[in-house]
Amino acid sequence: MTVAIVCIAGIGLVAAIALALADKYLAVREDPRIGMVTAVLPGANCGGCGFAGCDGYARALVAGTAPNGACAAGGDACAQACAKILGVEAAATEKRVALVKCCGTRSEAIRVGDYNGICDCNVAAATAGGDKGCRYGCLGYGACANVCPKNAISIHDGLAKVDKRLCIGCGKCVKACPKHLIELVPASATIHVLCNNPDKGPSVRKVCGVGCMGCHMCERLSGGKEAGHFKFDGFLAKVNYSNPPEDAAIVAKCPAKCMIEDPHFESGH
């Protein structure tokens, strides 16, 4: 019995040298700067930045594979933060919001059926498209909404509505539309066009009553072609975001009624 507990004693002895020994000489010693950069970080794991989560990111950091200001949820306070640890410069970033560019509510776009199934945008859409007779509209059965890390759309009248104060620009929402009309946009972006469908006025409004017609009225208002404040895919008019329109006036007086002064700043508005 000794001489069992002996040799036992031995071997965890030897065990316990070789596990201190591995542990000085062949362990890897982590970048303590991992641990600062993930905890300036917003802990939001969003995947926004395309890496698996806040610690992936910050990893990514500092080996320096990732650019500093891709975290759209930190904004730029945490890119600051980041380039003062890891000593390079900030990156100059703009918060960003998802904008749904649809305004089509049930009492404004036709619906051409009754559809009675999983409620999902993408099963929905894969059943002919969906019920909805704009095929580039919302189709209002939150699979954004499902897919929003801090719930900041919600479904309005069939519609998805985005929360501008919740919102941190992740682009899950994006990703998830299977009607692609969710785009992220300035913050500080105003006025808005709230369409998505690029056919000719008398198709748009066939199956929704507040369609873009592609009438050029707020090119025009806002200093023409030259002032480069919108641009026209096919018959769908698109704020330049790197210029936008700044005079609210021109809002109220699109004829399609289509076009919205800052639609985010309250949740369902």
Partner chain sequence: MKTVKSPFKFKGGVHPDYNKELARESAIERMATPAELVVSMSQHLGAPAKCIVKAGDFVRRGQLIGEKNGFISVCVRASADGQVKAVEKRLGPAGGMADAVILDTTAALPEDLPPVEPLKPLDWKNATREELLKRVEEAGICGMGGAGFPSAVKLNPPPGKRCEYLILNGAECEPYLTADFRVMLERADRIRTGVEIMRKILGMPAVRIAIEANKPEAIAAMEKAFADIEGNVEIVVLPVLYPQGSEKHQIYATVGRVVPEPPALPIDVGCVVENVGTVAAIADAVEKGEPLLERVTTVSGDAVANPKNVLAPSGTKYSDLLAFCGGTKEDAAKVISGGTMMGFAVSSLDIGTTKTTSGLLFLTRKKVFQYSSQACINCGRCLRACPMNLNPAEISKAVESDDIKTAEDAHVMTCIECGACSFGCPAYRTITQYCRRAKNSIRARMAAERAAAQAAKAANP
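All of these numbers come straight from a predicted model, not from anything done at the bench. Residue numbers count along the first chain shown, from 1. What we label the rigid core is the largest C-alpha set whose atoms superpose within 1.5 Å from one form to the other. Compared with the form predicted in complex with the partner chain:
- Core-aligned CA deviation for Gly12 between these two forms: 2 Å or greater.
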The other form holds:
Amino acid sequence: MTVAIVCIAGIGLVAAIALALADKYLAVREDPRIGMVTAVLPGANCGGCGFAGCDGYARALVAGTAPNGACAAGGDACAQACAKILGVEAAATEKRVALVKCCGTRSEAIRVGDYNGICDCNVAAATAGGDKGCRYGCLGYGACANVCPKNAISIHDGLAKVDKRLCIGCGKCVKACPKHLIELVPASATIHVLCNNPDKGPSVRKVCGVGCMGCHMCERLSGGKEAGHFKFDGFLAKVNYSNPPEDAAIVAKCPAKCMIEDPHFESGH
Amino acid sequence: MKTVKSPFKFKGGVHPDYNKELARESAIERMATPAELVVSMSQHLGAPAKCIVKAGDFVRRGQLIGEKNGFISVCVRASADGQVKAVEKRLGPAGGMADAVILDTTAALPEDLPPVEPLKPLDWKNATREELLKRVEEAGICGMGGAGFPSAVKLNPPPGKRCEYLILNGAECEPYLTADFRVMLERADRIRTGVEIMRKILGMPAVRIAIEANKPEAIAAMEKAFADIEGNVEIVVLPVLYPQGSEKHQIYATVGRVVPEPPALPIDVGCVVENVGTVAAIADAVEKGEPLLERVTTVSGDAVANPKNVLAPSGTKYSDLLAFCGGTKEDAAKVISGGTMMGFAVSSLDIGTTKTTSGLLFLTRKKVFQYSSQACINCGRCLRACPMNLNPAEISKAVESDDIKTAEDAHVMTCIECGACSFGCPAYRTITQYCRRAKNSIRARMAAERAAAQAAKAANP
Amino acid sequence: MKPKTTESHLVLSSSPHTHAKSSVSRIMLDVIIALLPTTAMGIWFFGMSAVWTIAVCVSTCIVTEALCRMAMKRESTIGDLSAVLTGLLLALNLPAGLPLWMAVAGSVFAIAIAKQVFGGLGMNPFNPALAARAFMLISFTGPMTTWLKPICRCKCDAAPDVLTMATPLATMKRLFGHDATASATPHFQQAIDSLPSTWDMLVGNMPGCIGEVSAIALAIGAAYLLWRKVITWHIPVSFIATVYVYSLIAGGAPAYMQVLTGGVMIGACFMATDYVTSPITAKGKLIFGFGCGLLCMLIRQFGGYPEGCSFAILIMNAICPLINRWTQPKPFGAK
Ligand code: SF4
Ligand code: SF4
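Next up, the form predicted in complex with the partner chain, please; the one we just looked at was the form predicted on its own.
What follows is the whole complex; the chain from before opens it.
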């Protein structure tokens, strides 16, 4: 018994000394600012900045190889804090969140087939273009939800929805979507057009009950072309986010019912 | 000229139900030009052609409407007289969107429309190699077996590489399809002429005509057509095994050479493989000045009233093809562009045929299997079936858990997407789809890396 | 709400659009069919106690599987018949006359612990039936090594049919290292004589587990599996050949006896060939079979138990992923 206690204690002692020595002589000296910058970054490790996690970005920032403000998740406040640590000027950035520009739910958008295969939008899109009649709409197989580091995206009724409170604007979903219908928009904007189909009205109507027909009603009601609240791509209205419309009354007037005020789905996590 | 049995057997392969009897006996029938054609600018492998007409234009049959756009690309010509209704993005069979010219063929051409200069017939025996190559390119010919590789590129090996074997692909191992079979029976003389032209372009390589053993009539027809040809020409009878028609496996089965992993091409082992239909098209383009505007498509499947081999202009909508074959006698549950092993399920009959549409199948509910995949039970069937000797089970498991790196290390890029693995999987795993997914994301990553490298070079030269 | 669709509602899926129509349940059914001859022989030799063991194991496995899937809120997998097969295999690897509650415990272990905990069929690292058997061997060593004497059906002398006796393996263990050809010592001769006759060994008239005794019935089953292409020859052949060659070299009881007794036949044809827990490539299978045979014989000669087949297979199960890694196929055209 005594022998055992002595032995174990001895091993512990030797190990402790070794560790203490190692800490003293083998420690890696690091720029202390790296730790400080890491501390002000959100710590989400989302990779949206293009570096391997927050730590990677912090190192690059301190080394001067990365621009300040690349962290979408941290937004303006984070950029300011980093700037203070690094002693540079910070350009003001605005918090952006992802917006899924489609509102063709299962009950509104026509499905032309029965997709049978791997549950992933990219793969489904490569199979006859997907099972949705609309070639531009959300397929609802969750490629975006799978890459979201914050689990801010969930699929409801065949449609991806973003929870504005959770979204950090890293932009990973934008890259993942095969239909390219997710856009990063200012978090402050509240009026959105939820459609991605630039086709003419009649062909949109054929495949979806809530598709934009390009009737320009929203533009007219928000002060006409000169006011510049909307832009048009083919027969698709797009909100001009650098000059967003303010009057929420136009939303109810949209004949296609694809305009929505603050559609950011709050999933109640 | 002699007929030999294939001396080499590749590993793997499967035996799907062939169902060829449905359309096998029906002779090629020419279909009248339908009222509307959907002529895609992306009928081939590589960059889509650049459309040079606009809505309202009148075009004549054979007129150039899409220009070759890059090295690996093919031009597109109007397959009928008519007026351009619209030029718009249309869904292709493979699920991608590409520019298509919608042609109204009922519109009367205005009197004063200038005639288009037709391609002149060439006397190939006296024409130079360059003239012949140019003709193949002008005629818009690409491989008609499935992939649609530009023939002019294939027939013009890069410097330093020589073609020793010209292999004619008459295997047609896809279930249901009989288009190539009928072409071999009915257009044997065109194939013979085509071979002689291609031999001339390629510098007199040896010729191997590969046909599966289940087509004795085609073998006989080829024997007759090539009876008096000079030089090293052999008909190689291949055992019935899917995917015998795959380029790499055909090269192995006929001459015993192994094409290395991608990006190597058949020419790296001195071979050029061309589908028999393409060879006939080359003969027409050279001898008659007839561009590639139409092809034989097998319309078959147990839902079709009268399965047929139809000669239709490119751009014929699937619905018109179906109507020509008497419509459906039972409800179709699945429509496939191509064969059942590698074809594409389509969601709409408004898609137009292309130069590579070898078949159009309408299957009833009975023939359509819908599955829910289970976990892999490690049975090894996919491994034994894979003609590329990959480990599809491991690849599918890796991709399922989003581990593209492991799939890449397991050589997924070598996969030819033949479907042999999924075909036999008792757990109904969509292995081929997993492979495709891995390949797509690896390709996307490589493209991004290339773009980044280029941008970096541009930034600091 | 039902989604809106067009009239022509077509199935969209990736190629291939046709299938060989094989299925997991069909494979499992084939293995069950292949096990029927040996099951019948087991019942013939061990009577009603064998019937009870089999019935209890199979039904417990099915119920456990159903309950596990329900508890995990996953779809039911009873239909794939793998639970039935596990139950049957486990029962065939138990001695007849085992208290039935032990059979129940073993079956629950096989399905709940050895299979469903890992995620169900396809994910289990160890063969569930064998894992359960090993668990029972350790937990209930006594009953698990008490062997019923087979009911005497042929030369019916008056022997009562509930006698227990040692398996030939225990005898053979003592013989290792003796020179069989010299057969000089009367001691040796006596031991050899106490072993069942060759014919008894072939048909299964000897003590042992319910399903492992009849070599002929097992061979018929294996032939059926080979014919149906459910298994390949690699594992059974390399396993049995290794056992044979080892016992030739090690001496002792005639080599064919080592193959015919104990769990070698059922192990090589039915347990080691379990897809999930054996390597996927042909080369890997050969290595796997060799390893199983070698370990089995090492345990037989030097181990604490007279029989080592189950443990040998379990150990090889554990290194199966490694074997898979070593034996990746070389792609067509790869350097
Ligand atoms: S699809 Fe790919 S992995 Fe599957 S069998 Fe064919 S080549 Fe092998
Ligand atoms: S065929 Fe299916 S179940 Fe069998 S090993 Fe391959 S993927 Fe797994």
